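So this first bit is one chain, no partners, the form predicted on its own, shown in structure tokens.
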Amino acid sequence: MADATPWPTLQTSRLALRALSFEDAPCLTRLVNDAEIARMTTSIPHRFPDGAAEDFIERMANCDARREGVFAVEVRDRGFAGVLGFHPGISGAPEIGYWLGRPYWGQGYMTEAVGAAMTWAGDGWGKRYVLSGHFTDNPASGQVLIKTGFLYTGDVLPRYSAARGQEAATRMMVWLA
């Protein structure tokens, strides 16, 4: 990483949140190349291009860890399940985004991962304000954010979705340490 501070590994009862590695690329590509996952994100296209996973992993390995970074979400005894990341938002505050492969849906994994990441963001990374949002047609993501301490701001903004090829209404949320 560009910053000397290493991105940590976080452990929960069922998960490890760790740095992405190039070994994750095939599984990442297979899981994210799902139209229902891609359309609920801003930046993931559908079909997911060959080499895009490796490019993303390389970019994240070289980013400034004071401003952004990602975790591979790994389910114990099942392996790589998705990605959770912090990226600079429009206002400069970090914004959290995430996706989870379809075989892992509905089991509380992302709530567990976001909860651990937010505890670390406040206590270990020193952040006091984190943004997020979810497309209005993705209430499950909104529930993850609510369960992990995010509050609705009242703003609904149009945000572009690469997989949809158009903007989608996005309910904005904030987390305060």
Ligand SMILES: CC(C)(COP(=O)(O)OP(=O)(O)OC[C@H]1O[C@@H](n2cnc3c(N)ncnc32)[C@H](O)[C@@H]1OP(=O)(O)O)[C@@H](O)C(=O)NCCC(=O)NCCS
Contents of the next structure:
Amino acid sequence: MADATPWPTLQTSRLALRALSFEDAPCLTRLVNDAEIARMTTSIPHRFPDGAAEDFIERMANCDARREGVFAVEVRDRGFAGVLGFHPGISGAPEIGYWLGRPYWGQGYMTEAVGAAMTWAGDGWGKRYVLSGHFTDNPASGQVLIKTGFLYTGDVLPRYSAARGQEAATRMMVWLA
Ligand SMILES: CC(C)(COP(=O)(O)OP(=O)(O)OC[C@H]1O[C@@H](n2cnc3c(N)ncnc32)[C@H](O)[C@@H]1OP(=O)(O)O)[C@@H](O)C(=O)NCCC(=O)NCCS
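Let's see the other form, the form predicted together with this ligand, since the form predicted on its own is already up.
Then the entire complex follows, led off by the chain already shown.
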């Protein structure tokens, strides 16, 4: 089986953003099986089913890398810590999404990861703009996006959260290359 997304490995001072591998599946499953992660996302269910990590990695390995893909976020000397991905939204424009396992929160890692990913999205992937959105009760993600150059569009949209089982108000943001 191929690993996910033939994208480059991005190095930052503390992180590597690299291809997601089937070897990451057990660690990914252990870290993401956390209600406080799942409920801040649209698509991650809670509890996280057995086999879902492998299915996700397989799907990402076969996706169109011009339109979407994912990086594993690896903390140097600590290993796999989370996932950062770009997926086409309703309009077809790329939307960034991400999560980190709880032991890695509050240390500036995701700001570092998103910063590197956005530089690559503009200069390497060739995107002129990228969208994102965070639930109104997730200010930490809003801070990550603000610090990496995203601006609020003013749109607040209802978006379904699988883990909540209902829609949640989502503040939309945009990044321009
Ligand atoms: C959101 C998430 C990725 C942040 O990762 P992280 O590495 O801890 O983020 P960073 O440390 O780079 O930055 C977090 C910022 O939010 C701020 N913050 C944290 N909790 C906050 C709160 N309750 N209110 C306001 N700001 C908050 C931090 O102070 C920090 O900003 P600062 O550096 O200016 O002080 C992580 O908490 C996570 O995975 N959460 C669950 C999944 C998720 O929310 N995904 C995003 C969906 S849109």
